[in-house]
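Just the one chain here, the form predicted alone, laid out as structure tokens.
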Amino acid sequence: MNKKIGILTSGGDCPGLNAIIHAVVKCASHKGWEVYGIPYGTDGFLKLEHGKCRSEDLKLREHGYDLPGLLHGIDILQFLSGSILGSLSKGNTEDKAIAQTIIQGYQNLELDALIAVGGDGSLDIIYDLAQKGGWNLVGIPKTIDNDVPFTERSIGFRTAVDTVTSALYDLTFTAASHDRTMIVQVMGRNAGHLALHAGIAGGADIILIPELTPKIDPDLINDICIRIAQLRWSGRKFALIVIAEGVKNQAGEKEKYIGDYLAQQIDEISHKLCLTDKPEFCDLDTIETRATVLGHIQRSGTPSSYDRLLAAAFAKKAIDLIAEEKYNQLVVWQNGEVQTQPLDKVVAHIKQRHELGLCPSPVEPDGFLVQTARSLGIYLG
């Protein structure tokens, strides 16, 4: 049976985006069926409504970008960062007029179904959505964050890691070259999978993620000082620091620049700790700290072979869910294989956890890749 489905990104973009669009477009296609991308996340539907743009124009082909000149055929969606549809990482569904126009765009539309590529929050709105205008949903995750609960892998995760471990390696021989302490801030909101896994890979001496140091405090700062003060006294002048933006300062407070939070206060306490005249403090009135915030560097750059298969396989079982009209599914990554978990348990777990205040799916602080820094000699707090 030939089927019509739509196709939406929402939330922060991330790499792997477009492969999942592609996959999704590719696998659909051998089955005869239509697919739509909407544009903008829900805000497409509105759009319809409002008659900013015409269904048939929304509708994807399998080949959606050919190169000019003889390379016809020449497929290169998998390959780029960002979203092709386009993507809001807020939108404004409380309104129940909103609401209610966005669920009668799907309606116009006349879809069979609709894969929806979000994080966490995407998720828990758009399921929200579905359930009040019967929508037939399929949720595929997506996030550099990795806090999406239920899946061990989100669509992005896995190149962002990449980008940060890279700018952990040119970053060391800057640190190396001027015997400074270099701190660097990534992205994660709540959750340090991000920290975790590339402090790891990039060779960073200290981690510093929400689950184990949710605030700065002057304990925690005295500590990476004698760390810092450990490395000098060994014959190694210059540190490495990732911290993610998700530690608060002393105050509990989120900083926006946690990273020149931290360097303040190292230059503070290891110019108090120098005043102790104690002879393994005496060179920590040599320290030069600099903070580099990585940014939205780190949801760009060319997804990596692991997010591309990743969202091929996603897509693929997406595809699959909507012909065995199974719906009301997340497509996930657990123990090795792509598996299913019910929308309803895991919006529930989302709703809880954000009521709460807390990530949705955190770092295990006693998982092994905590363990696995700690053995490396990475100070974690």
Ligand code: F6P
Second form
Amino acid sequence: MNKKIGILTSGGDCPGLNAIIHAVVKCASHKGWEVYGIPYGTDGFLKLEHGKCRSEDLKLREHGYDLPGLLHGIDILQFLSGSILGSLSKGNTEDKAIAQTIIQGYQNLELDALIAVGGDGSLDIIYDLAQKGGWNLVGIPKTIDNDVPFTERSIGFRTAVDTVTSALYDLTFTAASHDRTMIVQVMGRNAGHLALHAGIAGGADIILIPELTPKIDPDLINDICIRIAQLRWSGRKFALIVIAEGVKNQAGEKEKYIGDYLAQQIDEISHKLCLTDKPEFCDLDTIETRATVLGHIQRSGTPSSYDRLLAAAFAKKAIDLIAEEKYNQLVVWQNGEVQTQPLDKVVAHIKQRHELGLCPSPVEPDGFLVQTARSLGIYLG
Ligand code: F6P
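Rather than the form predicted alone that you just supplied, could I have the structure of the form predicted in complex with 6-O-phosphono-beta-D-fructofuranose (F6P)?
The next block holds the full complex; its first chain is the one shown before.
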């Protein structure tokens, strides 16, 4: 039976969103289905209702993004970052009237099903709307934070790991040339996956993630300075520190520039340690610390082959689920393959963790990658 399905991207963007859209359109077109791209997440339904866009303009075509001239035929979409549909970072559905209009928008479009590509916050909100509006929903996890529960991988994460790893490589040479301690602040919200993965792959000496070092206290700084002193003593005059943005200051509060905060603390305590006259600390008086915030560059960049592959696999599964009319499922990556998890279970877990102020899927404090980092001599607190 021919179907009419919708797709939207919601929450912070990440590399690989267009690769999902590309793959969904291809898989659906091969079945003879129509795909409608909902602009700006669920706000697209509001726009439809308010007459700010027309349903006929939302139809996505399989070869709708060809290049001119002899490049005609290259379907570039899967290689582009961002989302051709746009995304929505802030929820507005607590307002009952808005939520009702969004639900109405879905119904008026007469969709058979909706694929929502989102992170933990978006999946939570859209699942609630779907329940209220009787939508046939399939979720696909995306986020550079990799913190959607019940999936080992989310779209965008691996590309962000590559971006941070490459930045660490680039910073290594300037760090070495000036005997500097380079601090790199990376995204991840309350999770340390991005910092941990990239820190190991990029040769960091110290990795600070909220799961292991929730806040920067004097003991931690002391240990970090000792670690830097040991490195210098052993002949490595520079150091690379990766800090996840979720690590808090000494008062347990979030800092916008936690990397700068850490740099100041290291400068202060290393100079104090110098005064203790211990030979291994005497070199610390020349320590120079610089912090770099990688920021939104981590959300862009060409999606890696891994993320494009994952996007294709997730899209195929989402289309299969719709063909079987198995709704309210999240497509996930577990044990090396694509599987599904019921959205009610996923969303209940997300809600419960959010209520406690906790990350829905944090780094395992004694997981294999943490052990790997420690075995490599990386200081993790
Ligand atoms: O959740 C993805 C993420 O990039 C986080 O890592 C980061 O804290 C946040 O979004 C940034 O959000 P915004 O783009 O709204 O500043």
